[in-house]
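The chain that follows stands alone, in the form predicted alone, written as structure tokens.
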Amino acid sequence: MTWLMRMILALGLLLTPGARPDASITVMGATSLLSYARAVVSGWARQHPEIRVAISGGGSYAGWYGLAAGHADIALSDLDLGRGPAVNERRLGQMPILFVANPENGVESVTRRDLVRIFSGRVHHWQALGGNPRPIRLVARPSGSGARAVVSQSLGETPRHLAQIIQLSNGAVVRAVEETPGAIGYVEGDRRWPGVVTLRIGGQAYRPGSRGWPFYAFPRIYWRQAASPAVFSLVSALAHSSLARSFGIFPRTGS
């Protein structure tokens, strides 16, 4: 974590050192996150009447800087933040991340080299991957995105020069690549998405828990060690619940 987002969270902290009260909880953060969250949620709910959940996205950065602003209480992500000051991290385990292709772009199986020339602009047809004479489109997720930096961290850094078309979840992801010509992005978890090309990577196809998948976030809960045990409550049933692994999130495996 840089010195500038642990100055934040320490001033926020500082600022709003309590709990929000039990009748609301908020929590923000990654939108892949977000339907696990909504699904946990629902149950502990019911077990919770008088308590209101409210929940948004932003991306994993939103998160963490709602929860250092006071104005969440529980923050999601896709990615390590590191520890702040009085903050309590759980790892809910680990999302895999896939690549997706137009299916006429001719193309089902790339090598990470390949993805590291698609991502750093370094080739620009499919013809050159062995596919149709069609220009490659970048879809990519937002600055804030714990997707985009987890991609970022294991192709390097996309030039700002290269156009790329911006979409907030994986559905909009999905979408672009399926309706743009040419068109290349990344999703989380393991759904497979109909009317796209998930692409094989060294010819090897994902499998649910695979160890020799390359691509994988590691997905954290935050929350203020001085939070109210309602929110402690909602934390436990997150990490806890066995519907993680019907929204793509597996145990880690490996280091």
The other form holds:
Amino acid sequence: MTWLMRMILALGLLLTPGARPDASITVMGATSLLSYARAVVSGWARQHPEIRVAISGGGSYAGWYGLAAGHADIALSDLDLGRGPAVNERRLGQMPILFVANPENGVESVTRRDLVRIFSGRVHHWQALGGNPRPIRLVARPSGSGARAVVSQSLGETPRHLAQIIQLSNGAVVRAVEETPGAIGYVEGDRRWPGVVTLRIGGQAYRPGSRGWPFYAFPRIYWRQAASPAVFSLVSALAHSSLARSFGIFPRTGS
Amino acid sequence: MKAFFSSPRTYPQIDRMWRQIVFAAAFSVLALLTLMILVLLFGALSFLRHHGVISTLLGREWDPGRGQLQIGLFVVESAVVAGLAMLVAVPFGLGVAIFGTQVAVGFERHGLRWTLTIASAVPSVAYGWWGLAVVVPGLRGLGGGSGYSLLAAGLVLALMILPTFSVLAMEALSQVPEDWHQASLALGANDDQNLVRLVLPASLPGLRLAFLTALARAVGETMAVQMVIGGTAARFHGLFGPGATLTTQILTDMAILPNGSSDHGVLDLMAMVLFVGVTAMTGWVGYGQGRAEK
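Target state, the form predicted together with its partner chain; input state, the form predicted alone:
Next comes the full complex, and the chain you just saw is listed first.
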């Protein structure tokens, strides 16, 4: 029985209050901002070892409702969710939305009008846009996605009768576009994805800080006004981190 | 410890403690299940009270952003995908099980059983990945669409449930006593007659259980299906077109209908529909088994 006693003693020591951090912060929300939040938190947590930070996704709405219900201390969003009572908002900057297409489509540049025609189903083949004779296939994000909100707002809603392929993440969109001839989709962030063509819009390729780029999401963080000093500190770290650019979040250019 | 377990003495206090532990385990499982059903039921009923039963369950308009929350299309597409999977997996799996119990011997039989057991433990995301790499491009070449489709989901699910069904079916077929085989053969039956008139009817209860387990796994699977089905929730685009099942749509729209949002109840309702569906199938299998035993 001595082994059992030893095990119980070891578990007891592990679970003593001294081994646990004093407080915790929960960050919740848009999946497109999770990698950025994780990178910032890992640096911030080294300076605040007494505070445990939990980060979870679920989407912008989940973060917002989590904040309202008290399950989350900081909500991440790539949608404008308005401003609730006793809630602070901070804009992080802007994230470009890039359109990616299958290389075999034969089109590397489109106009905004072309995109409207593509996403409204008024043009069905790439040939009509100077490309190869392939049917156009739309790859989109689900309803709660910030990227979809920006695209729908700019280009109009895609008619419901069109058979879109819905993917849950940027990576899944890129994979579907890469492997499906005729496919076009959109992703958030300034990453260069191999295997797909990042389309120029009106002849312009996206460059960080470019004023003329027409598709941006504006990520935000929300937190309660009555938050603890630790929450304010983490909010400040998220708002001012130099890591933002490497995750595709740039200062607003006013475009 | 060894002395304790090998001792012929009885320990009434320890016996009582063990009884309490196993009772607590059984009770807590029942309590958790009841709690889960109650939470889903509460959310589903309060949603139905505001949106209507018939239009919600039979309607096909789905657009959470505009408050259109009718789940009829997902019920139909869930049934189509699960039906396709069973249509492929059951005959094939039965063939595997018959080979494994009636034809293969020694190393072949053990090797087959071991392989199927390993395959049934492979995480569903691996089947989904395989579906993306093989099934989706294959169907793209065959049907001319994008490849993301109800058919792709059905085929991936078929492959996923095949090992589970085969292992359980092998187990069922091997339960027929050897004496019965010998008696049947002694009466002049050939191998085929032995299989069709003795082995399959005698192992029907076990085969029903295998069928139910495979079906429940097919209906409840989310990740592998989500990876290849395409996720379109607007209308039925045929077997070669994209679609969505109850499970994949719960996963997709958790982001826009999180806990606390006014229409979150529709996700509870979708989970409840799945639960009721699987329970009804279990009841049907139990009823069939009861009649067969009579």
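Everything numeric in this text was worked out from a predicted model, so none of it was measured. Positions refer to the first chain, counted from 1. For clarity, a rigid core is taken as the largest C-alpha set superposing within 1.5 Å between two forms.
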query: Large Cα shift (2 Å or above) at A39 between the two forms, core-fitted; finding: no
query: Cα displacement of A72 between the two forms reaching 2 Å, rigid core superposed; finding: yes
